[in-house]
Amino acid sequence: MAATPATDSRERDLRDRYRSAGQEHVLRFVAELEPARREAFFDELEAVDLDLVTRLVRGDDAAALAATGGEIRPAPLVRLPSTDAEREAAARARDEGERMLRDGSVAVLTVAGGQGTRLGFDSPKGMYPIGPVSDRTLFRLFAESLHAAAATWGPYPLWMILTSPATHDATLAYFADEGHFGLPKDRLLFLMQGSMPAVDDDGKLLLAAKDRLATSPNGHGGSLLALRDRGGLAAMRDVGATTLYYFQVDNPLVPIPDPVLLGHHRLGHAEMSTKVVPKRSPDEKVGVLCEREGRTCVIEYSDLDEARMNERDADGDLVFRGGNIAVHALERSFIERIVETGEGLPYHRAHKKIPFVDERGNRVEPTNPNGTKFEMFVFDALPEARKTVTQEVAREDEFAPVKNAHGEDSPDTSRRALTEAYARWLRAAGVDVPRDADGLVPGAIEVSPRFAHDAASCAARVRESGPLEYRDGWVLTHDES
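Just the structure block for this chain alone, the form predicted alone, nothing else.
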């Protein structure tokens, strides 16, 4: 079918642009496309920042040029309280964080752009059933936490959910089907993160189909650009939220929101704060919070030399111990400063197996890495912050990610961690929860966040409910009597 004059003009302009960038090959199949597919493809091509792609391919971007030398030391930690002074500091932080929540100055962002592919789950990861007894999904668990926050401190925090092109429509449909979990719709905002095109080993853009570039989400650091471009920062201003509580969707143990982190962040006059857990072992594959030349940063485990990785202090603890769990507090003004230029954070490169269409139009599924994806990491904002706080928390209380189908960080280990956390709350409230020969709960129990969201609120609810008796398969809900 013949192209219209307008289409011809678009094609000429695109050919000129892509030829100048050495990427005209992406238009090789245009003549084969039906008009609607051709126009949609042109829309996609017009949206690509070719100057950025060219700089990334050449390697002259900020991430490639960032200094990797310089002395590093562990970031100062707000350690797990073990003295009266530390417990008093934690109490002051909680009081300040609760004041922030009562004032409505906190918004929440859940990074939820990933699919459950590694879990064998063909839906957005936030829809994964994780409740040890009820199979509550991750999204439902977080929604109930926000109901609990509103019941405890007053206003509903603005909840923003970062999706990706692969998960956006399914996430919106799921929330609609669930009646948005009873949350106020004016306190929910879905932000779709941006994408970046992938290139082959020669720096040439890859096609996923004759009418589509091979792209991937631009990383969790792309959340800051999405806040700017998709209305998140504007929504925060509208509701008076000055601080963002950030976490990733695959961690069902994260307190939402956590007044202690928020309070340490505010009392420390920080622009960005981070939670860490003590590393399980020197070689655990997590980034470590460090300082380089007076700036807080995250050093990947693979970039620590063996001496630093194994170094221990006088108490026998790892010196470089603070493992990043991707829970942050960020000031809105700080985010605005980071994204005031067009590109936001620096890009990192990942050499991956990327399916593509070859020059004959045949689909190729590579068996070895054949190209590069570009993504941003949110923790790269840390060195830009004038002040930071790094808070150490107990892994068993706050970190049980769902990443792998089996083994470590799997649904089985996450559900077990949830059951054991709930058991600790109930025991602290005077409930006799038995232990088996391995010291574990003999079965599964579950506490809805609307019944209790921590040990203190659990004790209060148990006092209201009267004596409770453990049974396997127990679920405590907000209407428990």
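Could you switch over to the form predicted together with uridine 5'-triphosphate (UTP), since the one displayed so far is the form predicted alone?
Lone chain follows.
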């Protein structure tokens, strides 16, 4: 395994850099590596921003993250319409959002770079079969929503999908196998986000193998840097898109794109807007939309004190109730401002079990958290926005995430929520969908986005189709007539 002079000098440079950062141990197994693996490892090491790692390990970024003082209030909400005035405001927002969709000023971003550890699914989460009857995958559902958007409003919005080294190749292969779901290829863009190395409890970089660092995707906030570095912002400029509609890959109930949020965002002259749902209970583990010193922010459940968590208004509603569901509208110019200089958003720490290779070269699967991952969160952009809008929506209509393999926020709860939402659209359209003793649909049904993508389009399609009769395992597709 003789090294070439070039390899020698690469190794020397790397040793110098990593030694001065106190991280030379990562080169401990280099002499054992085959030349090709050694070169690939050197590529990886050269790409690491060691200054950033050193600052994060030292905690030099504490000020950027701290934001703890100051008066906290709940963010003002555009409430779920219950009065005529609120319904009229929602209708005006819808009109404006539809105008934006018709004139092609909206692009869509699905963040799908997460590791999906809690779900424990072998492939990228977007490939999870979520259709309650058809088993259509999350990606297929979203693709069909974009076909529906194009059929309703005109142009296909540019659809960008954030991937990470963990999901990129499999996601691309899946889209290719599926013929890109028939979407125009020039309206589809995959952006691979960056990674961050993980450190142990002494701040030392962990090795996942003798020739590989332990790394993880740099958080959904890394999407803003990926938009800059992987051509997303340039593509938006090329197609004339000024506003980005952002959502997570694990929520099959999200309307794509939602003209109402887009319209509120535009009419409110907002730079970044957010959808929230009323928290289920004071201690639900969800971030809450707040204002601190006049700036919008998300306060994580662990940082909201008991008194605020339980505070109720005169109607008995939680005062701090706007739970973040990570559906946003962002102005392109705002993203450009955030990423113009520097590293983007602040990094949060997550103390996790991180498998590693020890100093003897043995792989260790820790049973307790042994190290720290660094992640950016997209909602940390909110305080930078000059104006924001926070729109309250009904959980049962718009939020059914697939996070866990079982129990809450699992495929079972998400599929059930889809069936019930489709049933509400159909009932509102005059179709008789039965209820069991618990008030639930006594089976599973599914509405393809190409049949209808919301209650209003469902009513229109049912009017066209003539009488429809419920049956368990019903799938309404665009061919239904």
